[in-house]
Every structure is written in C-alpha cells, then in structure tokens.
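Given next, in structure tokens, is a single chain: the form predicted alone.
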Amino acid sequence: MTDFPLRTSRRGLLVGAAALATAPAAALASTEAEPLHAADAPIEDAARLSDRISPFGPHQAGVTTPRPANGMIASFHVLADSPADLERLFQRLTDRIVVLTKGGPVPEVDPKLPPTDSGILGPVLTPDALTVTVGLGASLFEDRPWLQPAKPRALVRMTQFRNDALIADLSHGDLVIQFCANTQDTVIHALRDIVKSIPDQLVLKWAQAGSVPVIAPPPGAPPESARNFLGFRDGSANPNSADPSLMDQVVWVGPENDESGWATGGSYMAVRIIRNNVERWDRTPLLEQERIFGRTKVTGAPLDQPHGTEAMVPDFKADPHGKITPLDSHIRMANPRTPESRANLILRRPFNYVNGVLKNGQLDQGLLFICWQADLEKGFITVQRRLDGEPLEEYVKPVGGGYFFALPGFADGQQDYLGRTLIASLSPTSQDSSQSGPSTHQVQD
C-alpha cells in the first residue's frame, strides 16, 4: 500500500494477449502502445489459457512481470543436510517449473499406479501465464553451518513492528514459492504438483492465496491499478517495472549492493499478510478515509490534485504543513518524496485475500502484500519504520509473512538450474558438480 513516484506514464491497453503466449517475462510487460506494469489490474477478456511466460532469463519471472488475476505464497520447511542435498532440491524445482510453465499433455501411467498429475486441469496442462518464483528464508542459511557464509547480507527474519500481531504458523520459512496465474485452478495445481513431486525435501508450512479484480476500462482509457479491500487503488505511483534500468536500481541485486557474487540478479522479497478491519473501515467517513491514505478513493488522484488521475504525484513542498495532504497520511509517511527517500523505493505486487470468518464473527479479509527491492533494509524495512504509528493502523493488522531472497534466474540449458550460482559458491567440489552435472529439466520438459 506504500506510494511511490516514478511512473511517468500510465499503462497502455492490453492488446492481443494471445500474441504474447510464448514471450519471456520482460517482453510480456509491453504492448504495441505503452508498456504494462507489475501492479496493473488484469483486463477483462484479455487473458488466455495459452498465455505463456518463459521461466528463463537473468531474473526469475513473477517479479516485474505484469500481475495476473491470481496468486499464492507458499512457505516450506527444507530437508537438506548438505550442499548436494540442496543442489538436488534446486534441480528438482527447476524441472517442475519448466514443465508447469510450458504445459502439455499429462503422461499416462498404468492405472494400478498413482496418476502423475492431480488431474484438476484435465489431461492437457495449459500454461495460463503461470510464473513460479522461488525465494530463500534466513532460517535456511542460519540452521546450516555450511550455508551460513553464503547468506545474503540484508536477509533477516521478519520481526514485529508496533502494530503487528504475527502468528508463528503464518510466518517465516526456509523456502517460499510465489505462484501466479490467470486462473485460481492453475495456481492450486502448481502448488499440489510441487508438494507431490518433492515430498522428501519440502514440507509445507503455510500458504496464503489471493486475487486481484479483473477490470473493464472504458474504451480508449488506460488500465487502472487494482483496488484493495479498503476500496483504494493499490499500485498508484509504483516504480515503472517496464523500465529495465530503473528495475536494476530498485529491484535487482547488482555489484553496487555489496552482496556475494552468487546473488547478482536476485531480489529481496517482503511478504505481509495484512488483515483488514473492514467492518470498522466501512463505517468511517469518506473524507477521513481519503485523509488517512492521502489520495481520493474514486480516482486515486492525490488530494492536492483531486480532479486528476492516480498517475499524478502530490507536491509536498507546496504543502509543508499538511493542510491538504496530512503529514501522517499513508502516502506521505511511506514516501516523503525527499532526495533521501529515493533510496527506499520498492516495487509492490500485492493480492487481496479472503479467508472466511474469524472466531469473533468478523470477516477475515485483507491484503497479501508482496514487494521487491535490491536492499531489504533500505527498502521495505525503512519504509515500514516510517509508517509506525500511522492512522491507518487502526484498520489493519499484519498477522504473518516473512522476508526472503529470490534466487537469480536460470538459462535454458542442461547445465543451468535455479540456484546454481549459490551451490557453485559453497565449495570447489560443488562448483565443479554444478557446472558440469546436467540438470534433468530438459529431459522432462
């Protein structure tokens, strides 16, 4: 829900989704008009089951990729006692990612044996814009002496902020997977495939599914950011995910981030399960809601430009005392728009969630907040510290999530796999093995 400037233009219309069926993640984020962005709301009737996003490249898909309608975060305990065990896990994950994102007929087996697939998508898997993004938690490194030296510099366990009420069973994990796709069934199918395929090395700890509303913009109008369950647009003024040079600064780890060489091309991931007190919020006057956020509810325009659009950013210098945009409004505390706060930019890519009803009779609804940054401390942690004590805290309660480091991407070839650079950094033996030992993902693809 944090608010940042750097989107110099709004999104172009999504045209010809089927033509993007085999495009890599970076290419999928563009059209013949203006590029799409990570937090754009999906466009009605544009998604196709044939949409395919390539899993290959210097970065994992699912980070700057335009967000589809459905997503899930699943956290796992990892069973790996040696570099060889971890390498095997990474190779097996790579195999499944390649198969799931490509699609194709499900292999037939003797009916006396368990089927190779859950069957919920039928006999032929469709790619459905599926992305599978893998991140590692601090506990994976801290609980294994042989892996501790390779831990990313800024990776820590998520500690409680003042308004948090973190539930242990909904927090942290050795490894996390983000699944995103056009339809919910594809997301669920991918999770079940991973659980079935790697039960000896991955034990599910917690999972949270979410979605974003599909919209139908008026003819000729650009798409909008999706609305969260507080009714405000979540994605306004997000950094431009279609700008590779900007993403190199904001999202992707590079040499300037003082990380181990193996981490180049990865990204820090902050996940927050934020429960919304929707009953209280729905009884709050509209003007107060807008002053809490700092933007208008209908259009997303900043309060100092109420007849504008959500693409506009407020001019805080012209309102130093907060008479128009309150000093304690969400967008102003999250990003005061000073030269110093530019170093704290993050890329938001959240989903809404619905979990039924709490024991006290209140609706269990909220935001599956997901953001990406090249430096966790400078990014989300610094922003959240600024937000401590904001008026919005009366209506939201973070109850779970965690911090993770998304691995760098991998190339299409038998000698590469997800996490190879990490394995190669552990020992000469592992390095030789990881560089010469073929992965099986092309055989299974």
Second form
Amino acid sequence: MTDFPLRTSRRGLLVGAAALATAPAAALASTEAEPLHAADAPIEDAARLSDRISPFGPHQAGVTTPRPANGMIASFHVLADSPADLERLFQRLTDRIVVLTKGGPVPEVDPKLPPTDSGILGPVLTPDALTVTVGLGASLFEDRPWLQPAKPRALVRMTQFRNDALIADLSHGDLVIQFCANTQDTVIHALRDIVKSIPDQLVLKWAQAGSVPVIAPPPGAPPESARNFLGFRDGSANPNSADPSLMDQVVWVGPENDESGWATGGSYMAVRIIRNNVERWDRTPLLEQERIFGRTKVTGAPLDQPHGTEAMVPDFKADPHGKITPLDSHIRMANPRTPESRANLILRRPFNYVNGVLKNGQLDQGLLFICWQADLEKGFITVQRRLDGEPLEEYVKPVGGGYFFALPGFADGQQDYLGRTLIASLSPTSQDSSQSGPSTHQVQD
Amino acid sequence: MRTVTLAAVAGLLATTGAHAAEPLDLVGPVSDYKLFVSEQTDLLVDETEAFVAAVKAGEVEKAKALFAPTRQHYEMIEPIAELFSDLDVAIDSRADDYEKAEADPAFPGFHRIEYGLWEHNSTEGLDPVADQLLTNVKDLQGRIESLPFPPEVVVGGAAVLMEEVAATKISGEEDRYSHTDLWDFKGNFDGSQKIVELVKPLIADQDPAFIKQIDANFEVIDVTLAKYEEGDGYVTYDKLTDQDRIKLAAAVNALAEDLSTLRGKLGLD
Ligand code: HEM
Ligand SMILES: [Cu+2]
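Let's compare: the form predicted alone is above, so bring in the form predicted together with protoporphyrin IX containing FE (HEM).
All chains and molecules follow, beginning with the one already shown.
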C-alpha cells in the first residue's frame, strides 16, 4: 500500500467542519458515517428539492462539494471594456447566484409584461443543491490590455493534444459557468436565468449538459463511484475532497502557488468534451476493456486485487513489468503513483453526456470531463501528456472544452462579490486589498 | 409567423394597465407607422419590378446588385409582412424550410433566386420564380393597404425584429449564398428603431432609464454596422469580425429583452 492521500485512504478520516457546512443536509443524513465526496455517485432517493448548498465561503461551491446528478458547462463571450464593466458583470452574476441557490418565490409582475422568470420550476424556486461556479478563460485577459497583467500564471488557451479533434464551436470561451443540481430542470432554469438576466454582457458560445447515474448504496457500505458511459466506475482514486488540507494542496490556489494575491482561493479548471465510441467499446472483450483501464469493470477493484473493492490501492511496485496492470493502462499512465507523480494529483468531477446521433449513425455520447487543480501545468496538462498515446485513445475523441480559472469564493453580504479581489487588483490605489487575498477567509456562513 | 385578430384595435380601447399610456395616445404613432410601412411597401414593389426584370433579362450582375437593397424594404416591414404567413413563406422562406433544401421544387422567393444567382451564377430556370415573386409582392401591397394596424402588433414589432435578427440573421444564415446579411440587419434594425421612435414620447417621462438603455444599444449597433458600410450598402457578412458579431449579438439580445416589455409598458396585451 502507498501512503498517497487519495480518496481511497479517506476511510476513518475526520471530516472538516467546512466540508460538512457545504454538503447538502439530506445527502449527509443518508450517509451519516461517510460523507459524500466530489465524485461519489449521488444516492438513490436521498436528493431533495430543498437541498441547499451555500454559495458563500473562501472557495466557490461546485468543486469539492458532492456532485449531484446533473451538471452543465456553459461558455460565454464577455462584453466588458473596462474594469468597471467587469465589476458590473461580476456583481450581476453574484446577485443571480445568490437568488438561484437560495430559492424562494419568483417576483410577480404585471401580466402584460413578460414574466421575469422562465417559470420552469414553478412560482417558487427550489434550491435543489444548485451550485453555480464561474471560471475565466485566457481570452478574457489576453483580449483586454487592462486585464492582461492580472492573468493567472498558468492560464493558457487549451492546446491540441495528440488525440484531439477540437471543434471550434465547442471550445474555449471568455467565461464559463458550471451549473450542478439534483435535477436537470434546475440546471436548465439557472442557465436560462443567467442568459435572460445579463444579455448585454454575456453571449452564449457553447454549452454541454451531462448527468451522473444515481445509485443505491450497498447497505452499511461506503458510497461507490458512479459509472461512466464505458461502464466503469469513475472517481475511485480521486483525492479525498472531504479533507480540506489535502484540497488546499491539490485544488485551491494558495501562497505556495506563485500566483497574484487576488487568485488565492481559486482553482484551475480543465474541461474536456470527450466523445466515446460506445458501439466499438461494447464490441471489445471484457478482459481487454479491463486492461485498458487497469481496473475490473464490475467493482472497479484494481487488477492486482481483482476480488477487492474500488477503494483498494494498486501496488505498481510489485508489478514493474505491467504483467497484471499493463504499463499503458489508463490508471497507470494517469497516475504512476511514484513520489514525483504526487505533484500531479487532480480532482476529477465529470458528468456523462448524451447528444443524440452522429452523422455516421453512431451514438454521440461521452464524458464531460471536468478536473480541478491548483496548478494547471502540473495537474491536467502533465497528466494528459502522460496519457497521450494510451490504448484508450482508440475509443475516445476529445472534441471540445477549455481551460479556465475559477474565481475565489465570496462572502455573504453587500461588500463582497465574486471576483472582487481581481477587480481590486486592477486599481492601483487598492493594492492592499489585492495583496491580502479574499476577505472571505474569515467568513463562514 | 403569428396570427392576430384584426379586431384587436377595438379590444385595445378597453384595456388600461397600471402604468398604461392612454390608449388613444397610440393613434398618432400607429398611423405614422402605417405611412412608413406603405412607403416601404411601395419601394419594395418598385424595386422588385426592376430586380425581376433583370433576372428575366438574364442580367446576372445587375440582378445581384439589386438583390440586397430590394430585400431591405421587406426586412424593414417584417412585423407587418409576417402577418400574411402564406406570402411570407412565398417571398422570404429559406432552403432549410424545405425537406430537400435547395433541390426542393417548392423552394420559392428571394432566396431561391439568390441561390441561382450566386451558386450557379445564372438566371436559368428563374423566370417563373421571379414572376411569382413580383405577383406576391404586389399582393402583399394590396393586403397591407386594407389592413387595420393592430397597435399591439405595431408596438410588438420592435421586439419581433430583434428576435428575427437574434434567431436567424446574426449567424449569417439568412443570405447564405450572397452574404448580404448586413443589409438585412440594417433593414431589421431601422424597422425596429422606427417603431421605438414613434412611441418614445409616450414613455420617455415615466421611464427615462429604459429609453436611455435602448438608445445606447441602438447606438452600439449603428456604430458597429457603420464600420462595414461600402457604397450604398455593406460589405459581405464574412468580413464581420468575431468581435463585432459578438458586440452586435449582445446589443440585439439586450434590445430583444428590453423591447419585449414595450407592449406591456404601453398597456397593451
Ligand atoms: C473519456 C475519457 C475518460 C474515461 C472514460 C476515463 C475513465 C477513468 C476510469 C474508469 C478510471 C478509474 C477509476 C478512477 O480512479 O476514477 C480513471 C482514472 C483516472 N483518470 Fe480517467 N478517464 C477519462 C479521461 C481522463 C482524462 C482526460 C484524464 C486527465 C488528463 C484522466 C485522468 C485520470 C486519473 C488521474 C485517474 C486516476 C488514476 C489513479 O490515481 O489511479 N482521465 N479514468
Ligand atoms: Cu427575413
């Protein structure tokens, strides 16, 4: 066994109060002994329309908070020609996020006017575990001379990897919003609210929705990872998202990351729309499928402990030639579990997607891959470079996505808003507030 | 396409919203608008005559030159023209409204001729299409003459034109063979702005911020489009930069939102 602080080593860990505060109450109640982690499968019958995830705190919600059954990434062009424009955009976004995640009655207006709300959730909005997470793309900074100096150090426009076939209309963007909620309607409602509320500053570029299968947990056993559309459990070896100090290393930008002060508490976000060739996959022998991933299909156990559970940690040292877990298997290439590869840990929080039928008559299905890290270069980019050439490539094709920087969190109250530290860093007179990081650090709702 | 009851004018007299303008206030703007529409319709008929003559004479270049300016009059009055859905289909439908697209024998009107002129650089086979277009345009003129203009259609037309641009024009798919989309934009914007100008005095006092925001967005559009003027018209759509397309899209979406409240603000259903 290794001593990597992966999700698999979380059993028995005490859960941080912050993690508890942001987890939906109903979900917690159903798994009292075992908190849900970022990529655990949502529990059958546990989700409630009344589940509320606070949007406030040092970090945005929707990253380390447990993944609900539905998600979407929407990418926008931004219209902002000055710091004041950008501030206005951030404040408007903050207002909508607070309203949408809180829930409550929709304002009524004169029926001669268009309703202010789409109405798809009815007259009373239900929070439904909604999280709205905002990230900024490299183009937002690069296209605006006054914003260029504030660009996060590792933020670049996503480049083409070997197996990619990027479609321009599904890639990049100035600003991205991740919506997650128990039900699809809540996700769609939130997107439509944003589109309607901020038409003059956000122009939609692309959006990809996805979902996670809801599962019944085996009685008395810990939560399991949901399956992706290749039928394998996805999330087994994720770092433990209920361990705040581990998340500070892996996910959140902190002092050791050599970023400007404003970025403290933010996170790099890699989004990849990865088509799966599911027909071909379903015609592939089971043993080959398992060698491609390095895990068994039914339980997710590592191949060196095939009768174990997905929580078990493979011992690659005992298998230097890859006789059991092939050297080019997905998990071995993604994470060779050497002391050096510890620096490349990422938190994966993906969704499965279905988009209908392709021109060739095959199903357009795949993985809306989303991962979070404190350093994009050390995280996603390094891991993806290692994966270049993996046998899984025969069955998958990345067609879109982008890199973004998720803003630090914000506190409840009028003084704070999403992106405040970035705006403050742009005005030379408020150097202080930009250096001291988000004031939200003291605030826990 | 939408259907309306022409009796709405009468109905209007019975309605008064909380912040409604006195319904009679609209009599002036509506009759001014009617005048505007009939002027544009007359121009549409005259110019379609010249366009059709060029097509039938096999004068490809001349027909190409007349295509965009002629259509512009139609785009300007689209909220009214659309009321006659049979004619709207016959005059302005696009290939993707037909199952077999361009190859569909039912594909008519301006865009069928546009397809022949630009894709085949020829007027071959276009004679009957051109004749039919002229007949339809004249029919439209006659029907508009005898149409009582429902105020809610007139006022709502300002937003309808923005919805048109947002849904089918901004992407450059309207004039996909000639790429003269910017002329259509201009027609739609001018048609919308005309309506706003006519009703503005009725709400300027009660809602100055609203008017200011609308004016600002029309200004963005004017300034952006002006960069693409050439001769009496515009350069082709492919010259529109991404940045300016996004700027236009944002202004159009914002206007569509704001103008969608115009009817209600004037107390119309
Ligand atoms: C369609 C594409 C993909 C599929 C179907 C897929 C599937 C899986 C599966 C089934 C596992 C094993 C269970 C687990 O630990 O979650 C896994 C592990 C992993 N994947 Fe992927 N994955 C895909 C793309 C990616 C990409 C693009 C990256 C990053 C560049 C990535 C990084 C990882 C990592 C780091 C692990 C954990 C390895 C470990 O620590 O054992 N995967 N993936
Ligand atoms: Cu049209």
